[in-house]
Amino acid sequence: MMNPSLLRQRGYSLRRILGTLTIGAAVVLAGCSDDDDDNNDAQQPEPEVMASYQVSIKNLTAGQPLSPIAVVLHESSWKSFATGEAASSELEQLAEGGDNTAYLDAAMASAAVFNSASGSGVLTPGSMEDINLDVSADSVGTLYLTLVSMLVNTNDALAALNAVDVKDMGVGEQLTFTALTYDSGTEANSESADTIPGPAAAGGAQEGYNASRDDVRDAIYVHAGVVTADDGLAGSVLLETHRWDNPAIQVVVERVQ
């Protein structure tokens, strides 16, 4: 018969061995977990480097509120419009009613467009607004800016920058542009209260977009300016205060990152 004291010693030794094995297994498992984490970290993609731009717009007119500004950053292959050619239906909606939704949706559907944004609301005469956009830093070397807005006390006038070059701007660098006004060529310039959506036509139907095109030519051209009732245009609700001189908008572009 085995000595009870010896049994107790052997039992104690066995517990020590089992305890040592348990601790060792835990250390091995912990080491495996760290290895997995290290592998996962190694597989994570590098965060994309972004470039950021602030576009500052000032309404230079005396009596023409501007519809929410549409801003697009894109490659040179994308064009908002070309003078002498018909406006797209999306641009027509913006030019006649001031709604830039379809225009920006169509822009973002193009692979040549990097980003776009809308202003927060109507930009009144003399006021300013900043619009911020981010693009991949890889696109900086091919970057162009387009900006479009409707002069809402008109039938279909647009103030626009059409694909101006902002390539290779350094962080902190600024470029200043001025925007001409264009006639979209989609609506006759009757200047009536029923066909102008802006506040000058209060009391009329103030129709905005209408899909029918009744201008003398279905093409975009530099706007000749409004005639107004002060010049004797029968039915016009516009006055001398609604005239404007080019440029209608000042734009300052700054790369902030």
Given for the second form:
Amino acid sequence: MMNPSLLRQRGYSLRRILGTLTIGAAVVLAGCSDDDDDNNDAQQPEPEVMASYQVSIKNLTAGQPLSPIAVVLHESSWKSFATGEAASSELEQLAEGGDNTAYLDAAMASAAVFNSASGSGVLTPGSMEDINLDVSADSVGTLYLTLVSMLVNTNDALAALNAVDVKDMGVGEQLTFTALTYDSGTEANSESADTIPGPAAAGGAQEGYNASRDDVRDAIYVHAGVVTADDGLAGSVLLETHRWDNPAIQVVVERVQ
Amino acid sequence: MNLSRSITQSKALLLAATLIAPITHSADLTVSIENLTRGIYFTPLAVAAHPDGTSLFGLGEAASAEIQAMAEGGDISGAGAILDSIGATQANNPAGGLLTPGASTTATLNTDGTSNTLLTVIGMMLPTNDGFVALNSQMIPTEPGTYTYYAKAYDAGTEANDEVRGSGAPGEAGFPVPPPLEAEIGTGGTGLTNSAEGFIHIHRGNLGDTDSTGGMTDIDSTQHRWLNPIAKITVTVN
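Cool, the form predicted alone is there; where's the form predicted together with the partner chain?
Now the complete complex, all chains and molecules, led by this one.
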């Protein structure tokens, strides 16, 4: 029966060896046993070295609560969406109904995603939320952040940061981003109480996700804003207070560890 | 503070910079322009690299006749002539006509042997009276790589935004309606009452209405509004 702490120590040694392999095989062979001796003498069982990020999100709109924020830390090869291209089914579900479950599941299924997290609930206008994520310190040099949330008093509007560069941040360093709003291009912008899930549509059917795609084109573009009943759109349940301008969200990313 | 000493230092730095940097700018670049709007068309775009210290327009300033012709009617020949006169490298009208909502087009510029360090992309927005999309005198990076810029909507300030069908000729009211837009544009709008602003500024957006056979405007409020940015411009320096 092996001592679990020994297993961990051996694991640690193995990682160091693997790390050294990138420098050169000859060095590995020479340095191997020395490393093991050092560990046995000095090291406690060592957890994987982590980097931690605090992502602070502020809703800058007047009257658009935001669905639970989805945050993904990933390599550049992972892409949540691109303007001019059709939204994935998972993004459509988030954009039309505010449900980020399928979106985050799909992200975590990718080998190019390091970690993801969801906000705790709806983020109301003017309010702020901190979301914390850890990744392996090895991934710091290739790290991008994507953040997506629905403006819930719309048919299918998203506020998003699309793969912003957060590579090589030092501990204590902060970066500030502002998010544009996009139309997912998956649902007609009727603005009706039956098709908007947010509180502005109370009393209507308030449908969220619906698989049919009936916007002007099946592609993501920068949102043109809502027209609203106050501005003469028949059937709209929205009022002028539900309008917004870019940017809709401020995001401060800080590496805290 | 020793003034003469700081001047001497500045001269030394300037000399060092001159020795290191070549006088001519050399870059082989592609410029991709993506129309990010829901329903706004871009008329033929001027895409040009031009010298430091030059620009086609300035915010808060009156538009030149060439900018007016571009913004009211989509005619970039005048802008092209100005760019020619300052030795610009041009790749105009990459889309070969209108750049439709959601579409992308790519231009190639090679500035070898020139001093063209700034990039301008400019073209009219339809339907608007005198709205235009522009990336104005953006410094072209010298490091090879891919760079992303977002372009905003401007108002040339040369024509009243009455938002009804009319002319693309400078100084004439209304906006032109080329064939692809015919079915999208209303008729019979009485026209908004306003006047030319007189200076170039960030466009306040279309108002529009939902009456396609009357009302105040011929613009559709559900199709032809926008929020900035309206174009994504991806520059690849090879």
